[in-house]
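A single chain, nothing else alongside it, follows as structure tokens in the form predicted on its own.
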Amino acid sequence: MQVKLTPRLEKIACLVKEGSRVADIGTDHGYIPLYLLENKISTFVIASDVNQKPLESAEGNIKDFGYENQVETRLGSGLETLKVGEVDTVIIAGMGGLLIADLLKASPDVVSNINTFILQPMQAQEELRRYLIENGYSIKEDLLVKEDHRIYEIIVVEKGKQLVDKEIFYMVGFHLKDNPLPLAEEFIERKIKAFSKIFEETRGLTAESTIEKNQMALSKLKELEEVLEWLKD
């Protein structure tokens, strides 16, 4: 029996450094812990979830694969299930960016002893990057992965200072050029399309808040067009 991951989960799992002790927060069915063990990337994983049913599903899968001695399952919220120093890498995937930031805030003692965070926010990516940089983290990788029709953003962070040249990088990531060019271009083009829609829908309207929204969309469009040109250089 072999663990098969979706492209999103496989990309996340492959970012774990060999020999790491890992906590998968919001583990759901426990697929990432199983993959890490099966591929000998990690020798010890904590699979944590706030909900009982997904954790029971993970426990069943762990038993089926015979990894009961290498995976600990824990019920609870975020990093509150962890003890200080027992893992060096934390994965938080499939949650909103604001929730991820809240989970990091809630467990400062645990967080301060983690070397690497692999974060995959489903939304509010810009707000999460801003929180990380303002709270002493350095973004080491900004990776994109396409699954079905959606492009997901994966952010790898460690402690340190992050240089911010332009505000737009909070939105598009600080290492966009590390991704395959066609995927990076599609990612930016989708954002251009979204802001173009906002611009067109608010053009000519006179309410003050709508005028501000229109000007914001126009500003973002100009910045994103510059990013697209920069990608092609």
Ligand SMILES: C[S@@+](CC[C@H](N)C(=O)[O-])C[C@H]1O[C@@H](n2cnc3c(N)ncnc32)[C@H](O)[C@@H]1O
The other form holds:
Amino acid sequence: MQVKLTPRLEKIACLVKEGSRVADIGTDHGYIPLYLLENKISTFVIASDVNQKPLESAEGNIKDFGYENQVETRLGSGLETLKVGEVDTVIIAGMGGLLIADLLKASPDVVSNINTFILQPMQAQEELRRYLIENGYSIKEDLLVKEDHRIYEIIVVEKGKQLVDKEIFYMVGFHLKDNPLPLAEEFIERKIKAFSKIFEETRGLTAESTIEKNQMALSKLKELEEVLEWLKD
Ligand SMILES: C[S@@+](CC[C@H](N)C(=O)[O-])C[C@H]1O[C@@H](n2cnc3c(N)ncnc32)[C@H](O)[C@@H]1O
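Alongside the form predicted on its own that was just displayed, please also present the structure of the form predicted together with this ligand.
What follows is the entire complex, opening with the chain shown before.
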């Protein structure tokens, strides 16, 4: 049997450095741990989830693949299931950015002993980047991956200081140019479309909050157009 990952999960798994001890938080089906072991990227993985049902599904898959000796399953929230220094890499994928930030906040001792975090927020990516940078993390990679019609963001983080040249980088990432140009352009164009819609819907309305929303949309549109130009440079 071979574990076949979706493009999003494969990209995440391939970011793990060979020889790492990994915890997959919110593992659900346990596919990432299986892939890491099968491809000899890791020799020890903790598959953790706050819900019993997904953990049981992970346990079933781990048993089917015969990796019971190399994967430990743990039931509990976030990094609370980990002991200090047990792993060097943490993956948190498929959750909201605010929840990811809360999970990091909740376990400062464990967090301070992790070298690399591979984070894949489904929403609130901007808020997560802001939390990370304000709390002593440096963003090493901002990767985009397209699966079906959705573009997912993967953020690789280590401890350190992040220089912030422009406010817009919280939204689009600090390493956008490292992605293939057509994908990066599509990512920005989708944002331009979303803010254009807000701009059009609030144009000419007189409530103070709507005027503010209209101005915010206009200012984001200008910044995003600049990013698009910079990408093509
Ligand atoms: C949408 S699934 C994502 C599964 C997988 N990581 C992926 O990216 O495909 C979210 C998983 O996170 C788990 N989860 C939600 N809140 C959590 C928390 N506080 N701590 C650990 N796991 C959590 C859920 O039970 C669920 O299995």
